[in-house]
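Take a look at this one chain, the form predicted alone, written out in structure tokens.
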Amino acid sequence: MTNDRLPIQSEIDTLSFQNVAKGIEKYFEQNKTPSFSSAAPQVRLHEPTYGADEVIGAIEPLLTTRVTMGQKVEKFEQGFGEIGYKHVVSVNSGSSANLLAVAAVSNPAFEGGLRPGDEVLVPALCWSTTVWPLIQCGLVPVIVDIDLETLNIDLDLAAKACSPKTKGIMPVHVYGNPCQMDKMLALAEQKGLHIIEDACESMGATFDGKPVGSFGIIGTFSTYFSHHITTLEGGLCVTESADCAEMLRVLRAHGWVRDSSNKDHYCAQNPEIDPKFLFVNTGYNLRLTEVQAAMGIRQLPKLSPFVSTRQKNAAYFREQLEPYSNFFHFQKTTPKAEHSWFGFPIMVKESAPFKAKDITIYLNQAGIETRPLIGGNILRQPAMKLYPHRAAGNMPNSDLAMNNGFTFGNHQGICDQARAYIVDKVDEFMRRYAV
């Protein structure tokens, strides 16, 4: 066991901890995730990204009982910032990251921010908690169709959808494919829009050499179990603005000043209030724990190789499935972008002699897990009927993605044999239709 794994707290007996660590390493060695087996083939949508190292790291704060947000959370935030972000504020989920980002930009103390009744452009193809925070903060989502090639928000339609009330845009970098951010920045400049980037499934992706999440006023990420790296549950907000980061930290934890860089200023203004419990704004409790951060610290160095594996998998699938391009829409990487391939999305064309459910049932029966594309067209979800929103025209492409789209696993655990098996089963299915 290496010294960098040892707990820094002197109250833990080092020898005892080493014995615990060795036991964990032995357990993981004896219970390795089995490699792909042709005798019992199975390709899951996701495989755990963590192992003994992360579990050993997580045990240290549990033993010391220093489990609430502290030094490890700060170290995890600093480490993530080294990817290319000036300020990082961690939270307990990607959904919470979206909520915190929207709440910050729409807070009364945020000068020139969003205000109740303002409209925010959002793609129809998204996850529910891309939209819910807008509604929860009194904003009006304007649903815009996607571009069929990239699966991202159609910026030409977005421009046409703007009204005098439109003050923001919340793009989603779908499955790790960056939006066309130069065009979006131009649109935002022209229309006076705040950009909040939902990059929850796009960690490791870049546009024109710059990481996604760094273009808007705030970017959000998820470290959920199935994402590029994990803290089991977790998320991150990133921003270039020190004032915005300050707002995020205050709102993240109750609205108090405990984690504020301006704590002394607030305390001086309110000397009659105990500084331990001084509240200067509204807030939530969205904090990450030290246990989760300990895992995240050990996951960060694995992000780049994980993304590289996903990219190699996607290139293989795209090449091998090219003969079926008359029947499938494949996602195309945005020009000037580097895709981080959260999954490998496919849409069955309307002209195909089969439906998406036909091929997904076939793949599932062969042990290959599939899922729909994100949450489908959010406009079709019944919850939308309960709240004010505006649809910017029809949504033919988002409807196609919802009705005809699917994805199978594309992660660090997909080996050469698993990749070949997926393609073989697609070939087998297509031969049913004399293709």
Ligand SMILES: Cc1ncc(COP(=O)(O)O)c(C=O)c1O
Second form
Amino acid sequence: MTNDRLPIQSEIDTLSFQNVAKGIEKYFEQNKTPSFSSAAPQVRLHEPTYGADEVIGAIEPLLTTRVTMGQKVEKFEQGFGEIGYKHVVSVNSGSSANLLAVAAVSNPAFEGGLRPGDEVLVPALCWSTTVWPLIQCGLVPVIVDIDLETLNIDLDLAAKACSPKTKGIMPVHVYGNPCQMDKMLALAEQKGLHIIEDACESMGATFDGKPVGSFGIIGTFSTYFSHHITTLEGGLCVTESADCAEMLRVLRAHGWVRDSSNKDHYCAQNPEIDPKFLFVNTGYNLRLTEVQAAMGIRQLPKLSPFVSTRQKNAAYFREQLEPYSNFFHFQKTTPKAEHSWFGFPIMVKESAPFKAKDITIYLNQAGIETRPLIGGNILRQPAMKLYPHRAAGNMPNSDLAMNNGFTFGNHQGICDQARAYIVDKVDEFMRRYAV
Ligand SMILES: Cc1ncc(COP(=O)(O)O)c(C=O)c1O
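Now show the form predicted together with this ligand, given that the preceding structure was the form predicted alone.
Every component of the complex follows; first up is the chain already shown.
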């Protein structure tokens, strides 16, 4: 950890800090995010997840000027590890977590890792920065369609898509629904694939009682503003392997030796180079700040209640919208999995008498925000034309998700009235079609 800085000018005076804290609490009390108002109904995709507690936490490092990665980052990582991860390396976004994970596994110093030109299976329904790091690290994404029920990578198609060059798989646990990890592990074993789990939208989810992110060689998470917990921007890599964690730490900050557990060894081998600026690999600067970590520390205990609110909301939506299952595909939770409901994805069936656009316009006009499902079929994004990749056949299900899919908000800030309002508006829309 890089915390080798000069002593701070003055410690915070406890009494004046308590006054600041009281002021912040009062501010949040007086400016509470308005709960749902039937006079001016609005249901946003996201509401702020943090309050006075996190702001007070964030101010302390600003006051002490200990702002760059240090003890709070370490504490946040330890706290996150308690979910069930041996090593945790925090970074400044989920996209950075994906980049760092792929860079680590494809680094020349990573024994038996991915090498330039190797193929990596990835679902067509993913986020852009699930795929970009593969391309940026000289790997070739092999795009595989999703399973319509779970919205996750279709593992039968993934198995068929493997060539002798296929050396990895980068699944996404879409919207918080864990992939069928026992089947994926068997496939990885059979074909010799490294698994890098993009768990950026599935914090709090488990498969067979084990947290997502802990099945592959590395798992990644996002703590972006709207995610299950937030550090404003931020992310984490998790791994069971000490060597892998070492690689992640070195690449996270410049490739220098400072965060290496083998620091003494490297320094002894290079006595002529000042250890402060001794570089033992390439790297980036993807560090989280102390300010963000202070917020993260205060968010962590809220993860479990946040996830259960999302689960309760999802169960409510599923039950209330059941009468429309002739028109809608709903995401099915993978057997043996616990879903953490990042949103509530819906796909309008081709046979429905309306399009996704019709219902989303209707909901938007009623003050209910909606959005498409992740990046849609990534193959259809213009950026893909620029780089080598392989499509494992057609992508009918990912196309359906792109053309016919939408979600409204399903976050911890949605109260009972707000969720009832969403259902009322869907009912109202359906009455147009005499349903
Ligand atoms: C599946 C997936 N991967 C990666 C990311 C990137 O995370 P971030 O926005 O923190 O960069 C996201 C963002 O929502 C995502 O949904």
